[in-house]
Amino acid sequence: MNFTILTLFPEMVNAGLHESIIGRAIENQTISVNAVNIRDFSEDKHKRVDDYTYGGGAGMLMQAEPVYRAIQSVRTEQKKCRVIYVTPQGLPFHQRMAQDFAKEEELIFLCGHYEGIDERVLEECVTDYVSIGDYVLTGGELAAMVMIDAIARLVPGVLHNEISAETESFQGDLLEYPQYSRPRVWHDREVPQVLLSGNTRDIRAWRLEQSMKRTKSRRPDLYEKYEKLQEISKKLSRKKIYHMDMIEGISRGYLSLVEEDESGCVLISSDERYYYHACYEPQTETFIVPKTLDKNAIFVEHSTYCAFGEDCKEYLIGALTRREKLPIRGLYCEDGKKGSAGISIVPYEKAHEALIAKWGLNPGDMTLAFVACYQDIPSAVIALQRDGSIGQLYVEPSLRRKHIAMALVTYLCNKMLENGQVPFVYLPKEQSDMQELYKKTGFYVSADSICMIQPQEGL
């Protein structure tokens, strides 16, 4: 992902972003950050970019032409990326906005100074107006750096710990639980005993309890939203396997509520690419069409009644409901060495990009991925999608029937179980061989199918 910051103080931006985790990501070329000096596009011999405001008033205003030229230098007809103007008048920046921006390949941040920037160039070039809070800074650089930090850490490969971006404040409308390090006793305050027990199930339960208490105390507005989604999750659990994608989406903070009535609910994904509909009772044939329905989004319909017609893709949902890790049975070794089947499994990395592209897969949709090597040759891949489902399972045709797919499914499921997640997968209704693979692994498969459809114009 590439970030460009248009600024009067490039040294300030470079000094702040080339350190710590973001600096390491830049060095590893996982992301790039380019600071462009707006003064370089001034025609004034003194490189001035400001002038007095029409109508009078205190302070100077940044002129339109230097800003326009700076934007045009990095935003071509072939690369029309989003231009974010950092301003106290913008929409408040939040985690879901960071997730939305993280989907982009290119972002341009425009940093104002003085009394701001000539309105005409903003109207012509800016796509997003964003604020980091209801206060005024001397310039937009610090705010841009805050947003870039929040966005960049969501880019795959920036954080070494794959799950750390999913277990922090604001995921699932809960604040993060308290954390502790050495020494065990500090100023007569001891680390909670449960964290020393080694019992991962008890630790997860304690952390959830603490997150709930902290959110209820510090952010009652968030806690109210959390409680509402938990009520919906309980209703969906009456048909658990069939609704596992929605239940896990709520648990992971991927889904939020759009609308609900006595018949069912509509949820939306954090990237706003998917709407999910479910009926609370099987016989219900009423349907909620959300007022905010995006015609480019995909609708995931969980009922026998489909408001958009019959032309849709049908899937069964498979879910692994056990809590204990799956047996390996010689498929692979935990230390990455070859198992008795000759398979070793390694984390997906940049070096595998060409291989993934050859297989026609999309690395941008992966949040966690692993590559299987057969006789030391990368031969297969499996990934966890942004919605929490297992997807993009692919094995080279010449190496099928060698238990490579089973090894990858088992490996990824065990990683998810370690993190307290429920593995689930969308299984095309017509692919019985894929259904059998997951059933052999221990998955239960829903009897009823769901539909995925893109709404047509006029709805």
Given for the second form:
Amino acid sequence: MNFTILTLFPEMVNAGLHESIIGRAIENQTISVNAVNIRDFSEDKHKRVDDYTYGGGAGMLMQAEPVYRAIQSVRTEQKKCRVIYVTPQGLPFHQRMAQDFAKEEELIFLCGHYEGIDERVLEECVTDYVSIGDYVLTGGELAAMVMIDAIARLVPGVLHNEISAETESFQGDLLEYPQYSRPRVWHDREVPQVLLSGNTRDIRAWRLEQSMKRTKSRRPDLYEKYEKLQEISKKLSRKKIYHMDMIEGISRGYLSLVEEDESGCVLISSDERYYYHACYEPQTETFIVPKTLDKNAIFVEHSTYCAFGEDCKEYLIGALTRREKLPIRGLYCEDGKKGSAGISIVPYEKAHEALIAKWGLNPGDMTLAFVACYQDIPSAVIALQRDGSIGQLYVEPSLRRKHIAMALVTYLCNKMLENGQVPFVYLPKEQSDMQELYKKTGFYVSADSICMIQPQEGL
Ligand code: ADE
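Can you return the structure of this protein in the form predicted together with adenine (ADE) rather than the form predicted alone?
Up next: the whole complex, starting with the chain shown before.
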């Protein structure tokens, strides 16, 4: 992912973003950060970029032309990317917005100074107005740096343990639990006993309880949302496998509530790409169409009665509800090393990009992906997708029937189980071989199907 910052103070941005985790990601080319000096685009012989405001008033304004030329210099016709103007007048920046921006390949940040920027160039070029809070800074640089840091850490490969990006503060409407390191006793304060027990289930339960307590006292607004969604999750659990995508989406903080009545609920994904509808009673034919339904969004309908007719894609839901890890069965060795079956498993990295493109897969939707090598040659891939489902399972056609798919499913499921996630998958209704593969691995498969549809096609 490439970040370009248009600024009068490129050194400030470079100094702030070339350190630590973001600095390392730049060094290993997972992301790039390019600070461009707007002053270089001034036609004035003194390189001035500001002037007085028409109509009077205190302070100077950045002129339209140098800003316009700076934008044009980094944005080509082919690369029509988002241009974000950082301003206290923008929409408040939050984690969901960071997730949305993290899906882009290119982002341009425009930093203002003085009293701001001539309105006309903003109207012509800016796609997003974003603020980092209700206070006024001396310029946009610090705000851009804050946003770039929050976005970059969501780009696959920036954090080494990528699942961790999903289990921190602000995921699941709960704040993170307290953490401790050595020494065991410090200033007479002891590390809570449970953390020394080695019992992962107890530790997880304790952490959840602490997260709830902390959220309730520090952020009652978030806690209220959390409780409401927990109630919904409980109702959905009456038909657990069928609703596993929604239950997991709630638990991972990927879904929030749009509407609920006695017949069911509608949830929306954090990237606003998906709406999920569920009926609390299977027979209900009442149907909530959310007032805010976006025509580009995909509707995931969990109901035996589908209001969209016959054109939609039908899926069964497969879920692995056990908590113990799956047996490896000699498919590969510990840590994915090559076993007697000739299969090894490695994390997906940039070097695999061309292969993924050749296989027609979409790296943008992957949050965690693994590549299987057969006799050391990359031959297959699997991903944990943004919505929490397992997907993008692909095996080179010439290497099928060698248990490579089974090895990848096992490996990814075990990673997810280590993180307390429930593996689930959307299985196309007509692909019985795929259903068999997951059943063999230990998944339960729903009896009823869900359907996915884009409202603009179906309504
Ligand atoms: N520029 C000045 N203040 C700002 C803020 N709070 N957010 C974003 N950009 C800014």
